[in-house]
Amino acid sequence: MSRIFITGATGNIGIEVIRFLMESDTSNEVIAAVRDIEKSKRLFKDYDRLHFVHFDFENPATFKEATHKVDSVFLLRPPHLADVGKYFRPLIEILKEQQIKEIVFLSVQGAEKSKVIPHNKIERLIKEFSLDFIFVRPSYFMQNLTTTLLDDIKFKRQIILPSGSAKFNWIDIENIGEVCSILLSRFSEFKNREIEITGDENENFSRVVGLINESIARPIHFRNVNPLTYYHIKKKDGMGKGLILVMIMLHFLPIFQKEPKISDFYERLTGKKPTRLADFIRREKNKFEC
């Protein structure tokens, strides 16, 4: 038996990868690694196998304690920490000195192309405490449009970023939080590896925001924006520094790159094809109206 450790147990991704360790039975101990563990656990009131430690990924002193006698370390960056050096080396130094052997990361597609990311950053820390690994690299969150995009699209029926035309390949965290369930359980066999999960789909947000206005009563638009611009945008909006930084990179810089490749790997690993972003949207729908 391991003992499997998810960080970003409460935020989006976590909650389906602990959903989906739990629905397999695994015999393995899974620990979510939260804040707040009485509101964390009357979120998982469901899962009564399910172990919770305090951990904090902006208080260096929750690290060790925190990983304590663990296996497996499901890693994940919050969207708002981009200082790899100050958030993730002190983790990454504290889980080479617990001797944890097995770290999966959620990436994102194209990392390896960009040095300046801070997922590309923590990938090549990583690798330079030698720890096994096994980098998911997805493409681009549906669920974007109903968590960091969500605001614009109600109250000012509008998505707004600085990516002009470019296209990206949509992948349902469902399918995501599914695959990384099953690699942590299945790690040996992909010990090493970098791992791209993607949907079906290249679409630019014009296109998307065509498929909810099938959906929807009041349409919505897409305002493509210059970096600039939307920074102040963001920045008047109440939005992090850093989190801004991090909108503007991934969503600019594919304008100058390649259309996303599409990977096969959910559908060989999981024998299901993914989501797709019509079905998505149906299944969201509310979400996108006021």
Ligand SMILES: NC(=O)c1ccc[n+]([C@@H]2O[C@H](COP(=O)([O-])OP(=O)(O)OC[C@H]3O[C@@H](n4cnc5c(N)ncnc54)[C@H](OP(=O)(O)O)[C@@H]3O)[C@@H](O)[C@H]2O)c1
Second form
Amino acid sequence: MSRIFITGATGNIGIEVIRFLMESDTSNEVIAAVRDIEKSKRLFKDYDRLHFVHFDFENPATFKEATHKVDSVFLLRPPHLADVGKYFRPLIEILKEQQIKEIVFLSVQGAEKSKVIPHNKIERLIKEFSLDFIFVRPSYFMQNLTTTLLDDIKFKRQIILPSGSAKFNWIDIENIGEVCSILLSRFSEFKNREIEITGDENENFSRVVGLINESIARPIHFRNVNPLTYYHIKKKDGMGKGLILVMIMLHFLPIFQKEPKISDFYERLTGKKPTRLADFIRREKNKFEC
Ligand SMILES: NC(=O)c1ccc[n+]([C@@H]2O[C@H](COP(=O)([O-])OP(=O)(O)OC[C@H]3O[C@@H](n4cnc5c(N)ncnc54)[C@H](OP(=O)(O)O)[C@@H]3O)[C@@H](O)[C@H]2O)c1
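Having looked at the form predicted on its own, could you now put up the form predicted together with this ligand?
Let us now look at the entire complex, which starts with that chain.
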């Protein structure tokens, strides 16, 4: 039996990783590492086998006790934590000290190409400490449509982005959670590999808006804006400066890059096809209406 420690447990990916681990026939002990135990217990009320421990990336005093006797870690960088030296180095030091060797880190597709992004720095940190790892590098989440982009879709009937006709590879977080749960359970087979996981489709936002409009009553449209206009619109909407800059980087830079590569890892691992965009949109269509 292994003790598996899940960070980011209450977020998009963490919930899916825990769901797949809980639904699998495993004898492993799964521990949700969370800031608020009572709130998390309510969120995961259906999983009586799930354990909880108090853990805060922003409070290193919580690291040692939380990771005591842990065998493997699912490590996720919460989006607002960009200072790798401040938040992740002390944590990796503790993981090394606790002799925890197995780290599955949720990175991002293309992380190896840019030394400045936090995911690249965290990958290098894990290697620097000679921990065994699996880096999972997913493409663009379909669920961005039902989270960060949702207010514009619901209330302005628009997707507003500086992304022009750049194509993104779209992946369902359910597929990511499934892959991560398998990698955590079968770590030794994939040890020290960097694995891209993607969906089957590269599509731009005009096409995605077209697909959404096939499923909903009140149509939406895609409004392509330049980065400066985007900045002003989002500032007025009350979005934080840091998040606006991340959104610009994520959506504007792909205009100048090659189309994302498509990986068949999900299908090879699970024997299934990844979720298709049209199916995701049909599944989630009620969220797009206000
Ligand atoms: N969006 C994309 O298209 C995309 C693509 C590839 C990779 N990624 C990467 O995916 C990651 C985000 O994953 P996600 O969408 O699952 O994140 P998310 O939904 O924003 O969830 C963040 C999680 O981190 C926890 N958290 C935040 N601050 C914490 C702290 N100080 N201590 C402990 N836990 C804390 C939150 O817990 P609380 O409940 O306590 O808030 C929550 O469980 C990022 O690294 C991002 O770069 C995103």
